[in-house]
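The form predicted alone is given below as one chain in structure tokens.
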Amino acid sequence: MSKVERASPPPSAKTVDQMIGEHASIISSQLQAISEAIFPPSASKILRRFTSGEAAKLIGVSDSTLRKMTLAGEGPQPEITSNGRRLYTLSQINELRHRLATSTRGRGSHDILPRRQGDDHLQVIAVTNFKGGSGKTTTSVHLAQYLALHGYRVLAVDLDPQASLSALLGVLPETDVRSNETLYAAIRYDEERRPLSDVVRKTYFYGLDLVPGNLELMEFEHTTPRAMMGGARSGESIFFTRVAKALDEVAEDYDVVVIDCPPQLGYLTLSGLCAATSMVVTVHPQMLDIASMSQFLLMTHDLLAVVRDAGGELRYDFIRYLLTRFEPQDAPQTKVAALLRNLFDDHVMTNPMVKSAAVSDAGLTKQTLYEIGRENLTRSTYDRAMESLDAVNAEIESLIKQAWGRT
């Protein structure tokens, strides 16, 4: 028997893909119980109530603002509880914004409703990465979460056959979406093909929109080279330009769009590259990532070259690099970041995303650090991470006010 020859399984031995299919069938079973114990059949994820105090400070006011305008019984009344707090849900709050945006008469309405006027363009964020585990989709869900919370209308995508951010969103890929109900049914080559509006989904998060992913969208990979060798007519074969245009059907919606990329370059990446008018990579600051980030632009170099050579437009209003998993007190990780700020200053973004167990405890229950209260983790813990998370969304955000024309 040759070196490459494999020796015959005994009759009652399994082969490698029936042992496969049944470890996937467990481990898939066990995660729908989890869930299904967590967030029983009949019930839906419902955004907690936020103080006075925290809706005071989403809105930009002082709590003595609302507590008159309650007594006043001007706009929504909220919920007091038996020692006397008062309680809004997140759509109270942004009926207050617009309440009060429409009383400044104009002064200083932007800070208070943010919302994209007049020749701004929407945002379009694709948050990417060539290497998993570098906390892109924990970025991207607490991006458009802070930006929904601060008064903006957003479009979550979910560009990852993997759909861990519509998970976290509340949508269960293998059981709420169903054939034809992700970005793709928005980007195929066929007559099945829907607008992008027929996949939206409003989620718990009030603001916030869905276009939930699952394995389909791989399907996207392996038509895309058969369109392209068939020559689909009036350009159904340019695949970069799919994305952008199922996103043009619903730009009138929203403010910004946030991508979650897929760890690799794919068709569906470069498409939704492409799409973008801005892109944050994430970085975890250890070599081996940064050897793997060197590949990741190299090979987005020469593809996007490809795609502007076809007729593309690339026009990006910012790209970011952003630490992710940072942890200050590690002596080589502060290197590494150091040497990235050297090589591409201001393209590193000033504050880096802190590894914080409050994170990973929100995910053990598929919530994230905006969705759980103070009163549910270790407040030290839970302090300073909503400390790093906002420091990097508000940084985020300040970019997007300034490909606006704002201050």
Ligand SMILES: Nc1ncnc2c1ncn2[C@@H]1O[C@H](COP(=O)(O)OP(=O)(O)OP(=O)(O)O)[C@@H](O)[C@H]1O
Second form
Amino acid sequence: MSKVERASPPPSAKTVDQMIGEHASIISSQLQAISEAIFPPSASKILRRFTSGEAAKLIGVSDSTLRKMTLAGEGPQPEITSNGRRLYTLSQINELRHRLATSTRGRGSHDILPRRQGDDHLQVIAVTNFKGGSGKTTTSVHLAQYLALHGYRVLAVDLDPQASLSALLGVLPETDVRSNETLYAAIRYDEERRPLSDVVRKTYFYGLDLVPGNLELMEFEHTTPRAMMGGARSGESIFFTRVAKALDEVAEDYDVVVIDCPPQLGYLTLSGLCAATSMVVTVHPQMLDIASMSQFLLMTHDLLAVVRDAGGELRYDFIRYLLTRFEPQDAPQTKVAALLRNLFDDHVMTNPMVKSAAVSDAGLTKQTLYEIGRENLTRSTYDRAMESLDAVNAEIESLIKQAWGRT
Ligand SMILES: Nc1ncnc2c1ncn2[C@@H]1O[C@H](COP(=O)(O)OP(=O)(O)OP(=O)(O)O)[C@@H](O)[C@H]1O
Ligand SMILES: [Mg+2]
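Output the structure of the form predicted together with the ligand; the preceding block shows the form predicted alone.
Below is the entire complex, every chain and molecule, led by the chain shown above.
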């Protein structure tokens, strides 16, 4: 074997921690430069406008209903482009929903404005699996945006110290989130605890708010054992109720909370799972991922049993496995998918999320498929990805509605 030339001095010249520290700062400044080039800090993300066709589809009425409203001067007036297309902002689409829900033009008000009412409980959906890269964040961000587009009031909670969800929603964890501005602020055990409403941020996406994450979330893993040892058995020290209690403080403002879990099962994830009313487990259908999923389920089972024994209440409206990055032409993947369906029946979602360059390409510029606009991608690629994504999200939406007793 030929000897490989070392580009840098051997580790003995510097201590390993010095070297790692240097590499960390090199990467961090490079990332900053790249991100500033793509997305200058002065620019905040702006959500595109939607064509009248898209708006009508989102609201669930015909385009002609909206055209009549424009002609009659009713409701918000769209921007009219030089070629006569009518464009609406998401906020205008919601104004239209409110009008239509109360007017005779609309069908049942539930259909037009699907928010929770009366006794409907806040839906808290944890998107989880400790397998890294199984599509948790991609699923979370698109589900949260889908629900906001369809008129729900949504809170996205970033439970991952790596904070990819925050970044996708326009909040950079290293530069935009300061100390005590993540979920940790609302679940910490000391006197610096803040109400969750203090750290909730509006996003550029109408109807979608965010509790951002960053590395400080790791603190919870360190402070929890101390609180458990020090705090005897007082309610305050019980870690698994902390996320639920924090969410209680803002529950009135939302219909659905989407929690993006980190790829590990620590106190943070467990507290998130205990706050959840439903769970979506993302699974890439490959043998290795299934092996890891089996470990995840075993560990979750053991930990949740401990929580239950300690008096924690765990009742989920639904638990579903979602196939992610699925390639229907790939024989081994279809076999694994079939195996899962065989084993878990209805617990596997009918619609898989297909693998698509549209999703990963959009992700490169910290965008989602819902933001990117059909004109920016090959149409067939965009349409195929969007069809799969909408089907997945509609399936979850119908589970939410079932939990509220609607059919
Ligand atoms: N349907 C898809 N088609 C193509 N690429 C996808 C798809 N879903 C996810 N990806 C890509 O796969 C990678 C991992 O996805 P994602 O970040 O959602 O996984 P994750 O489970 O949140 O990862 P982690 O465990 O690190 O938090 C990302 O680069 C994402 O763009
Ligand atoms: Mg993630």
